[in-house]
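The chain below stands alone and is given in structure tokens; this is the form predicted alone.
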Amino acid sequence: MRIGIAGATGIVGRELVSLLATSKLEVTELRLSATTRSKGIMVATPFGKQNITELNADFFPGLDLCFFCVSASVSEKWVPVAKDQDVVAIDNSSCYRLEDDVPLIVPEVNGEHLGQGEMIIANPNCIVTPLVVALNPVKNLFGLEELCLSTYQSVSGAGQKALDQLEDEIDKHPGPSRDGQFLLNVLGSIGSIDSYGHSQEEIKIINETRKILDLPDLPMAVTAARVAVKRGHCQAVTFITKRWASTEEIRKVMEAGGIIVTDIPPQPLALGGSDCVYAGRLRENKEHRPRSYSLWVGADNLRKGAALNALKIAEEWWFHQ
């Protein structure tokens, strides 16, 4: 299989390159591209050192599939070029996620939507992937009536520049505090704020969760925050089911779906490099309302939340060919 990665030197692109060593795909050719400033750089891959080329129309001919680990504006420009050259695009940006004719895929949740001749496949937001993996087994057996969550998202979710900023703040600590500082701080919104007070990240989470779970009218309330953690996203999730279940029943159905459920809430420091979704502190909310449950969900945002899911999409797509 001839594979390209656009944005190969970025934080998710690098993760994806390393994951190819574990892939079920038979990679016969690997092409890597990035911005002009990275052109000509040699990088180590599971298939030997590879040269970084500039992303342009000459990058795509002959490829079977290309991963786009780039911004939405870059995907908007180059994904159609790949499509026009019969290259399947797996896009990690938000550009195509809500398009009606583009499947938004988490393979263990809705992988059956692949194999319909699609040329563009969207990879979800890195907080949405573990969320729907955790909730889909519950939805299938007990139904979902309502969903509320607050996210605690690591700095790596904002990209390499943000991670570099945190490293710089650590190096210079103690220093004068400033607006937008990550170190010793919590930022109570992610992205721009709309006229209703919702952040861009919160709207993404709501829309993508509804699409993947095929619950377009699911009532949701989301608060997304950035915390001073390098890697690993966590979220406090409260959900209301359509029929009552004991916490033990919910735990068993989640474990059957591959989620690691523990009494101790997962911590970001323990999530790095893991392929799994973790859940802890599962409890019934006796003081809230009937059929209300809460839990703490955590996952490696760069791996399970982004690069690994993109790779699993590719494997599932290839299986359906």
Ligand SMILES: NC(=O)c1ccc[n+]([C@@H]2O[C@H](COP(=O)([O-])OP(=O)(O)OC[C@H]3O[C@@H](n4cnc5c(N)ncnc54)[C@H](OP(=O)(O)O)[C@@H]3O)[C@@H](O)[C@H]2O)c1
The other form holds:
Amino acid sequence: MRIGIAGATGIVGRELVSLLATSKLEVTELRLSATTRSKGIMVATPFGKQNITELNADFFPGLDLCFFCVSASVSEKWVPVAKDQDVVAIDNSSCYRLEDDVPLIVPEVNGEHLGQGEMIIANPNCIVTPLVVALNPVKNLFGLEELCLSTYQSVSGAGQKALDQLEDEIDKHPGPSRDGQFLLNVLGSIGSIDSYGHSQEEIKIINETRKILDLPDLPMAVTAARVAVKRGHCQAVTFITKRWASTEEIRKVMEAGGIIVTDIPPQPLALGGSDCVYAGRLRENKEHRPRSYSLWVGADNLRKGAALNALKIAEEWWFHQ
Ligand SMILES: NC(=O)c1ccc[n+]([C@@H]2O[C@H](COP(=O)([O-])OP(=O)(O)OC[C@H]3O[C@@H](n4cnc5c(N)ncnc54)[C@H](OP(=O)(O)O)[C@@H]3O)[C@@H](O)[C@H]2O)c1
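Switching conditions: you have the form predicted alone, so give me the form predicted together with the named molecule.
Up next: the whole complex, starting with the chain shown before.
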């Protein structure tokens, strides 16, 4: 299989390159691209050292599939170019996720929506993938009536530049504190705020969760925050089911769905490099409403929340086409 990675020098692109070593895909050719700034850089890949080229129309001919690990505006420009050259695009950005004719896929949740012949497949937001993996088994058995969550998102979720900023703040600490500082801080919104007061990140989480769980009217409330953690996103999730279940029943159905359920809450320091979704502190909210439960969910945003899910989409697409 001939694979391209656009954005191969970024934090998700690099994770994807290294994950190819573990993939079931037989890679016969690997092409890597980024901006002109990175042109000519040699990077280590599981198949030997590889040159970074500039992303342009010459990048695509002859590829079977291209992973886009770039911003939404860059995907908007280059995904159609790949499509015109019969290259399937797996896009990590938010650009196409809500398009009706673009499947938004988490293979273990809605892999069956990957039909025949689609040229663009979207990879969800890094909070949404672990969230739907954790809740889909609950939805299937007990129904889902309402969902509220607050996120605690690591700095790597904002890309390499943001991570560099945190490293710099750590190096220079103590220094003058400033607005938007990561170190010793929590930022209570991610992305721009709309006229209703919702952040871009919160709207993405709501719309994508509804699309993947196939619950277009699911009542949801989300608060997304950035915390001074390098890698690993956590979320405090409260949900109301349609049918009462004991916490033991909910735990069992989640474990059967592959989620690692523990008594203690998963911690970001232990999540980096892990492929799993973890859930802890599952409890029934007896002081809230009937059928209300809370839990703490954690996953590696760069793997389960991005590169690993993209790779699993590619495998699902390749082996079932
Ligand atoms: N970080 C996460 O946890 C996460 C999770 C899920 C989804 N995502 C999404 O994945 C995408 C990549 O995120 P990231 O965190 O990896 O970002 P990043 O670290 O900032 O990397 C961005 C990549 O895009 C390249 N690039 C920038 N402008 C370009 C242009 N005009 N033409 C070609 N390449 C260009 C950069 O190349 P240079 O190095 O040459 O500048 C770099 O390789 C984004 O859409 C993001 O929302 C990220």
